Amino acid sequence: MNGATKDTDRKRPRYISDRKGFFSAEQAERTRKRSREMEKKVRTRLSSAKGRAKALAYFDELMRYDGVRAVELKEFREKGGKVVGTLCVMVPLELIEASGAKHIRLCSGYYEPVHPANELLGDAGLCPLVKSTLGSKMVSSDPLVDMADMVAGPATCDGKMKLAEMLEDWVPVVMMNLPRVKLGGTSSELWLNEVLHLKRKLSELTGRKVTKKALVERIRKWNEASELWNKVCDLRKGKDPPISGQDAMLVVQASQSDDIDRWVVKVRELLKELEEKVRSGGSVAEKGSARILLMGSPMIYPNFKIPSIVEESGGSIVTDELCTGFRLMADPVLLDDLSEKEIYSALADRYYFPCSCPCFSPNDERLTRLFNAITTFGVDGVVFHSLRGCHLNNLEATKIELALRERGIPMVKLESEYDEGDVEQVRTRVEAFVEMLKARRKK
């Protein structure tokens, strides 16, 4: 099915007929139960963080489990307003907006959520991101998931195609087909089509007309946004930086579900205090520690497990090359003509051609802004990091520790599943990886 439906035109659902029976009304209160207290416990660990700016403390109540944005958006819909929920980061959330709806980020970070999908599906080997996703809707375990009245789908890895259809036995699914091989003039082409039949679908939900204004007026309010998130990055690459790897990520993660236009309030508020803290020369870092890039497959908020580990084992987070980091607000939409085709291109252009995730070949993309950000960081070593199951990034380490071999640059490779089990096996790698670039660093 390419595009969502009226929930008259549904047909039969493919995976799950009797919703209600399938699970039991104890396994979904646990789920939810585990759920609230897996963030509690990020939320609490990240605020109890040494000389961490007070500004953080809003991103903190806006991520927690339903908590006020899961409010807000619950009172937005009983007024007749509708939910977009995206699975990748190469949704236009401006288009969205323009629209006249929400958008909420769905994919999961919560351990617990897996085992209600692990039961339907039974393939242990599959990404756990895609079946907490899953579960958190099969249970109604997740606030935020309940809230979206249609999904955005691009088919970027085969996890995430088929999570979407799944998801079709729950809300109508606008499918994306991504060009994976990008071949220029083409496949922008093809990828612009995409994202015009998107707006079509938009409208039909919406019962509103995507308007150049406010289309034009959504890009410049994220092309702010974006040069903001650029300049809190920018205050990393110093010797002290002003905030934690972690942090960075709690705030960026913020965006896709926030109210753009707060966020951009609030970010001006963070910035100004970590502007001071840079002047005083205050660190979130301890002297010494090994400056760290993190890579590989999404870290979605409260799946801190690796970034935390690093930052506690005497590491430093000073950048990343994530999905769900660095990369969801780096590049704004260039509006070099305001003609309505040009606009559309592009803002097509800018979620496509900067876009580095793993389905793409060739990817060289991903090398370029790598040694770019190695260098700008001056970053003393790599955290390679993929979940179980998440062949594209696999395959993808390969090359990067390769790449980065030829230069001398140290790279370890985690993989890791939705658990606290691996905990510690994972700690004394990182451990020892952090130790060994200290070592480097003195001689």
Second form
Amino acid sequence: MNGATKDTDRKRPRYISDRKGFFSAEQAERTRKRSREMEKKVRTRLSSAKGRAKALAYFDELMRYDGVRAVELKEFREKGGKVVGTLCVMVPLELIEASGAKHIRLCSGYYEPVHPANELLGDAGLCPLVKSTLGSKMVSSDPLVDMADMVAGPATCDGKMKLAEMLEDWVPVVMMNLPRVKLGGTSSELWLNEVLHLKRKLSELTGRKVTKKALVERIRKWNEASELWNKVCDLRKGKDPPISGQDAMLVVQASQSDDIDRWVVKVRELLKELEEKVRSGGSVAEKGSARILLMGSPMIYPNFKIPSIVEESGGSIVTDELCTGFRLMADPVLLDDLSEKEIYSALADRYYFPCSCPCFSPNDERLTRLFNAITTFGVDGVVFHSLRGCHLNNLEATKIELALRERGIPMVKLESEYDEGDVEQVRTRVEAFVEMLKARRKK
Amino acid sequence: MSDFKGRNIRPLRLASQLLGVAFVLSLLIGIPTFGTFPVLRNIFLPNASCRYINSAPTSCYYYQVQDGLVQGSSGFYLDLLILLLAVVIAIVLLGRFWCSWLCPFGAVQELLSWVRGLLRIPPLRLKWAHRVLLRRVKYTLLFLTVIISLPIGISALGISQCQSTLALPFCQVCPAKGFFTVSQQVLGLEPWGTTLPILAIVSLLLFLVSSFFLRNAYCRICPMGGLMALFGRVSLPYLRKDPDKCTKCRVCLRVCPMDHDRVYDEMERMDVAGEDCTLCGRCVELCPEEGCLSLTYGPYDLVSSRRPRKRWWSLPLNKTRENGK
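Starting from the form predicted on its own above, please write out the structure of the form predicted together with its partner chain.
Every chain and every other molecule in the complex is listed next, the one we just looked at coming first.
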């Protein structure tokens, strides 16, 4: 777990000793090609949607395969800059920015890189997101993932934890010991120490001290971003949501890899356009569509399979309970005291306590958040999606379904893989669900 | 201090606290608040005018409690009961608003905390076990006051000669006594040469040092607060939490100067004020959830939390980049 590249080279890889020779160049090329094709398809579908805000074009460009971001980061690295990849939402991005590095989200939504990972691991039951992320690093199919000089990986679920360990064969990893039992004082202290450890590792990487001034300035910026994101979400509370669920997810996921200063400017433009749209009565949802809340396993761009099916079947995603959606930026860092220790503790708490990832126990706040969202957004039904092999979400699905049943909110549970094979099957179920919701409302 | 929050209660509270301090200072120069009218003079609402201010016409209610315990045995403790009744009614009506909105002790502690904040020294965070222990100290002090004062007053016990030394046991260790005695002597309002209240001066120093590092250090052990806390459950003003809106982000507990765990832990009952909340509204200011925490009076919400936004003031730290342009 040493930050310096030299040491990692000397260290014997744990998983593949012959890294170069394990895959043929053809396979890598095929993975790249298919990833590009898949992303292009998704992007075309998203951008051809009717009544879509024009300001969203920026986010399309940013998130596209082989897009501007990879080029920018390449230039940044050539000038000596460092890029840090993050694996889960618990990594304080303010800290990475304050250290002078840039951050990218490593979790991959591409389908094709699953196969190289499968060849190595041979575990069909493992979470496809983990496999895809590993695969894209193995055959270096994603130019953005290749930019990472270091990876910050909180040990959330089993898959992510071992993924971080496996990634060590390619890139230095800072594992973060996330206390999965939320106890209050003791877990807060442990997590604070992990954040401070990350801070030291970041300073080693960039050779720059993380100053308090820079950190506070970054926290202020992210608070501004969070305020804007909440405003965008507020617009979806109304009868006519001006932005689709997929686009909203695209916007918020872009914040994980973008410069937040630029993101804030662009989202402010977007917000202005959306507000204008609300005033003139424009809506992206068709009339009488069922209002859906999306929750469950992460859906990383371009894996927008489930949301696209929902929105094509007459549903309108008005909010979500996803770590790749609303939850990502919902909470600001509230500074009370400006001493260094208190700033770090506020930062660590922000990334730990409000997070309702199913890897935590107790996780009752997930239900609270869910019910709160159902009332404020006027949700008709819940679509619960879990990736194959996502045990934590599978387990919580039962709890959530029972709690929803008590309140008379219907829920459908979908399980999906990282391929196109199950699209039609899922579509049939979602269509039936949406029809049922519409019929219920008419009653 | 923080320029990103939902509500802004602090200025109002500061004004109220200044009023509270002015109240004591006016008594210091001999202007009676309730007038010297005989009936009004005897109403002792909780106030903080110290008996050791020479010209003060009334005194702190805790002094009256001790006095009533000692002197009361001849009069069936009637004075004490009337006093306690007045205090209970005041607590039911005003709750512990007193503590963080008017009490001069509270104002001085916050001033010290503010200075500490300016010096960027982090506050001392106690471990849970120590916090719980401290909470008991205030009841212990209350109990000791009674157990010392009461037998002294009963002449049959034959320890009446202790009256000169041990009556008013709490006043002997109260920081206010130290402060007012010394300051009056320094200002020449009282002649030098009377004995120096060493105990009170030591506790004054302890008060200053501990509340500099630990937020609301004195409030945690104050027996007056302890007496109020006994009746806190029935008071009309309270801190209301809507557990359905709580996302357990723990901001409330982090900013609470009393480290009042209940505001974070409680997920069933609406009333989270409990024994320790002084209704300062810090958590209401910073709670990021719309309408989750409120300062409530009976059925009415005085102020509720709302989503934080950028405030117009900001610290000089912020004068760097703007909007990435």
